[in-house]
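In structure tokens, the next block holds one chain alone, the form predicted on its own.
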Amino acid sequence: MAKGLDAQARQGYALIAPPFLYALLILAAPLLTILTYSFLTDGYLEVVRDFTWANYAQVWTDPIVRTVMLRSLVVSALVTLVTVLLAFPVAYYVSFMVRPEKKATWLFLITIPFWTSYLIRVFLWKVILGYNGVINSSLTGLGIIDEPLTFILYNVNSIVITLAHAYAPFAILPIFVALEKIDRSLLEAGRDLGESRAMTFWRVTLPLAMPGVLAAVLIVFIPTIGDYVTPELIGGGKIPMIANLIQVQMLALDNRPLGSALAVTAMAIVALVSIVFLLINRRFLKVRS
């Protein structure tokens, strides 16, 4: 029996070894390279292999870096909040209101934005929000405004709108999956006990859907804080986020150690925020249960 288990274990290890090594090569190697560079010294057009903490000291003491990092966190939090608040009603409608045979069609329609490039979608929002874009042209044509609006592009609001639209399907799908797993008899039991639909939603549906909401929050928050394209195009380069600052250090200034320190710091902050949110959510679920 033991020999049989050992053989099965060897077969299992042999089965997972190729994808594990592939993941190690693709994911761990670049991260270790960036981490190593962050402790080296920048020279003229080269990296000096002298260990130093100066890069991290500059990251944490430079007011420009602190401002950009804080802006990245705030923008990402706003995008996450807007996306999840807009995604939940859509997921709820598809799960509870749409007939079962039509749910696949609705999910198909929700994934249509994935058919086009992310870059194209960002450019489309630039066309929509631009000085002579769709919104300004429509308002001017209807006589609502005399001059095109200038505050709807190249600011934080336009960045939030663009990112919220781009990541909406990523938020809708996990919330929908969580809602689909809810036993409908629990909702009926709540209403049979005299609870209103609003209280049933608050005390039963929402707590049971929190795993999907949590997944949506993390799926949206983690990539948006490192988004480079949207701040560059929709923000016009006037509202840089941490990814734009990393790009400047890595390419424009050829300061790979400092750029690597910025990247590692950003990843550490995202990881810390994600862990804190997970702990808060776990406590919330315990209280609700």
Second form
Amino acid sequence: MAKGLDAQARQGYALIAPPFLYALLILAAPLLTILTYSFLTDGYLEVVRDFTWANYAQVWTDPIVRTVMLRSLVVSALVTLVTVLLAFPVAYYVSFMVRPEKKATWLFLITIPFWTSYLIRVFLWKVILGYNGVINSSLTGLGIIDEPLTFILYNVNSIVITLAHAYAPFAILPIFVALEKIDRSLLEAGRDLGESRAMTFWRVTLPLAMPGVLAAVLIVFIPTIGDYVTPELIGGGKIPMIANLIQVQMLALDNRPLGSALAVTAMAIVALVSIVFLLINRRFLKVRS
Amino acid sequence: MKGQGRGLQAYALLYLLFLYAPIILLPLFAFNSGTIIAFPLQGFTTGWFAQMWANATLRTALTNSLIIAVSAAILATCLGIFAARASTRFEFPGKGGMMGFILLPMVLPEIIVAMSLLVVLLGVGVELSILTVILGHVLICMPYAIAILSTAFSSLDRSLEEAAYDLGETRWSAFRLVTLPLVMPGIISSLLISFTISLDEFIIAFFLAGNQPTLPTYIFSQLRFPKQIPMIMALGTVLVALSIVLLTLGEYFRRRGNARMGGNPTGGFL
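What I would like now is the form predicted in complex with its partner chain, since the data block earlier showed the form predicted on its own; can you produce it?
Below: every chain and molecule of the assembly, starting with the one above.
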């Protein structure tokens, strides 16, 4: 039996080796490299091999970096909140109200916009929300407002709306999967035991859907913090997020050690936030297992 | 009950409108003869499509993007087949960790992937070209390919393979004659999705393509010039139409694959 296991393990390793080695070479090696770079000194046109904490000291004390880092965190948190709150009722509708044979079509409709050109979608949000944009020109045209609405003009709000649109399927799909797994007889039991519909939702459905909601939160939060395109296009480069700062340090200023320190710090913060979030929600994750 | 369902349905439809708003506007501006992207619309024209067709840089960008997307789709799907097969068929120590690492690019911000890869490539002295973009795209397409292929492989009935062994087939010939045809819809679906992701990917192409244009980097460079934007809207319309066709095909194959293996028809691309 032990021998059989060995043969199976060997075969497994042989199969997983090509994709794993590829990921090691193209992902792990580069990540280790920027980790190393972040401790080196920036020289003129090259990186000097002197160990230093100076890059991190600069990252943590520079007020610009702090502002941008904080803004990135706030924007990502807002995007995550908005996306998940907007997405939950849709996931709930598709899982509980749509007839089984129609579910796949609904999911397909929800995912289609996600696969169309990201740049053009972001640009069109600028067109929709802009000064002479679709919303403002139709509202002024109808005589509802005199002045264009300013709270959606090229600012953090418009970045949040654009990103909430871009990451919608990332929130809907995990929540939908979690809702689908809920045993419907549990809900009937809740009703039979005299709970109201709202209480059943609150005490049975929501806790059971929590793993999906948590997955949605992480899967939206992590990539949005590193978004480069939306601040660049919507904010016109005036409200940079952390990705824009990394790009400037790495390419425009060619300070690779500082850029690497920024990237590593950003990743560490994201990892930390995610871990804290998971720990806080350990209770909900246990429900499944 | 009915009332609650109605309210939710109305909300879901509104949400779909929110999701589709940019896509609905796109063709309006692409066929609009005005040069400014705003309402009210002027008149009907197909001039922007003609202008797009005559643009030589755009053609280079398209060729580059197609080469990158086809190569990335094939490589990512091949690597994905290995990983999906390993994870669904075999048990071995460290499997979870290894698979998690391979799937990591799905949640890692692309700017991190692009930047770290750029630093290494420049450090080693590799010249940036469409080849370096392919390297990056295979990495980010692979997790999606694996997600789709794992579904295909896991709904596979293992006894069919065992029957093939009993009938004297070798491990490879059983895989080729029995397993592969059964997961073929999954493979086609994975190829289409990887192709779509690569064709639309901007960040990695922006940093790793050197001075070679790809479609997204070309679009990004043109968005700065108001004069070029109507043509970009025309290009966007074509791209959206193309992705919808490809995705519908992918969905068709995925459902057919599921039906063939008796699986349920739900589940999305992710």
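Here the rigid core means the biggest group of C-alpha atoms that line up within 1.5 Å when the two forms are laid on top of each other. Numbering follows the first chain given and starts at 1. Quick caveat: nothing in here was measured; it's all calculated off a predicted structure.
TODO: Classify Pro100 as shifted (yes) or not shifted (no) between the two forms, where shifted means its C-alpha moves by 2 Å or more with the rigid core superposed.
DONE: No, because once the rigid core is superposed, the C-alpha of Pro100 moves less than 2 Å between the two forms.
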